[in-house]
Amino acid sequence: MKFTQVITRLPALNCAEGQTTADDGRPDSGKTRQQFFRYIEIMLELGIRVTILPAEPDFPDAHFVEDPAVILPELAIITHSGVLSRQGEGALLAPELEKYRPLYVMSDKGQLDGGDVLLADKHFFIGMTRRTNMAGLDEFATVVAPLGYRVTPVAVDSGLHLKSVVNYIGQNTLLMTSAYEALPAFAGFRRLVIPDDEAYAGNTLLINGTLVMPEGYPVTREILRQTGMPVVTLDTSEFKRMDGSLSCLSLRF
């Protein structure tokens, strides 16, 4: 899929107050913004039109715009987060999303985070995590199945979301850790397996033929280099302290 636009949100100065399971210190808001703006520069360098929404101090996780919404060519879906403090973020995104797509707003009967929604061609793989459950998957499936999409659940035993460690990088190829290599759900794909101690680099983005990955993971970088695609690295140390990564920071369409 060729992307032409991304929607992002400026991290709030109190972003360190957001949800996290990481234990390597509090993020620095100034450095967080520096890394965010480098992310924006990369998108611009790759020919993407960028929308930057204002910071939302009442929602310190709101710069992770991928979780409260999923964008398809046909529509945008506002998800229902399993985290109470994040359940207002979708309403903040809705006015921007409806400029580009019809909206479907999920009910509160289940829960689903966009970080658990992995799309490979016309097939959605949905991570079953603390943030996403079967009720959320079922509702999501009722919306996308009539549009020709398949939906498959994937048990996630490590990482906050499925896309924390498994991502589609085009050419029928998934980047993942060894824990997911043998899953029947992924049997039809070429699987590039990265070391467990570089699991964070599993969250690599394919943007119009270029792979964007976090800085500091040399084995994964070499694996990606062998795909023949250009590889760009970015320091995401502050976002990692918030359980965040590259895909979390934008909605791409």
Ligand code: CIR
Given for the second form:
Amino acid sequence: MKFTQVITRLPALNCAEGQTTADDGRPDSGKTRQQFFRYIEIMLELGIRVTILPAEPDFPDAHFVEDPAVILPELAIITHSGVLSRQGEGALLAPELEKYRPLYVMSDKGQLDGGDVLLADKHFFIGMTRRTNMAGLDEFATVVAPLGYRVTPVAVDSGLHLKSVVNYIGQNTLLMTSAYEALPAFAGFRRLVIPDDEAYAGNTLLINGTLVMPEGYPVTREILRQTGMPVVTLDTSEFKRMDGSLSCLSLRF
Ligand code: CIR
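Mind sharing the form predicted in complex with this ligand? What's above is the form predicted on its own.
Next comes the full complex, and the chain you just saw is listed first.
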């Protein structure tokens, strides 16, 4: 999929107050912003138009814009997060998304975070996690199935979201850890398996033919280099402290 635009949000200075399971110290807000601006710079270098929304200190996770929404060519879906502190973020994004797409707002009957929504061509794989449940998947499916998308649940045993470690990098190829390699759901894909101690690098983004990956994962970098696509790395240490990675920092369309 060719992207022309991303929507992002400036990390709030109290971003350390967001949710996290990582036991890796609190992020520094100044360094978080530096890493965020490098991310923006990479997007601009790749020819993408970038929208930066203002920081939202009442929602210290709100710069992880991937979770409260999913953007498709046909519409945008505001999700219903599985964590209370993030449930207001969709309403903050809605006016921006409405500029580009008709909106569907999910009900509170189920839970779904965008970080669990992996799209490979016209097939959605949805991680079943602490943030996303079957009722959320079912409602999502009622919206996208009539548009020709398939929807398949994927059990996730560890980590925050499915896309924390499994991502589509084009040409029928998924990047993943070994835990997902034998899943029947992914049998039809070429699977590039990265070492467990580099699991964080499973969150690599394909942006118009370039792979954007976190810094410090040499084995994964070599695996990606062998795809023949250019690879760009950036330091994501502060986002990692908050369970965040590259895909969560933007909505791409
Ligand atoms: C959270 O726990 O919701 C945030 N601290 C991190 C969200 C990361 N989102 C993502 O990977 N899609």
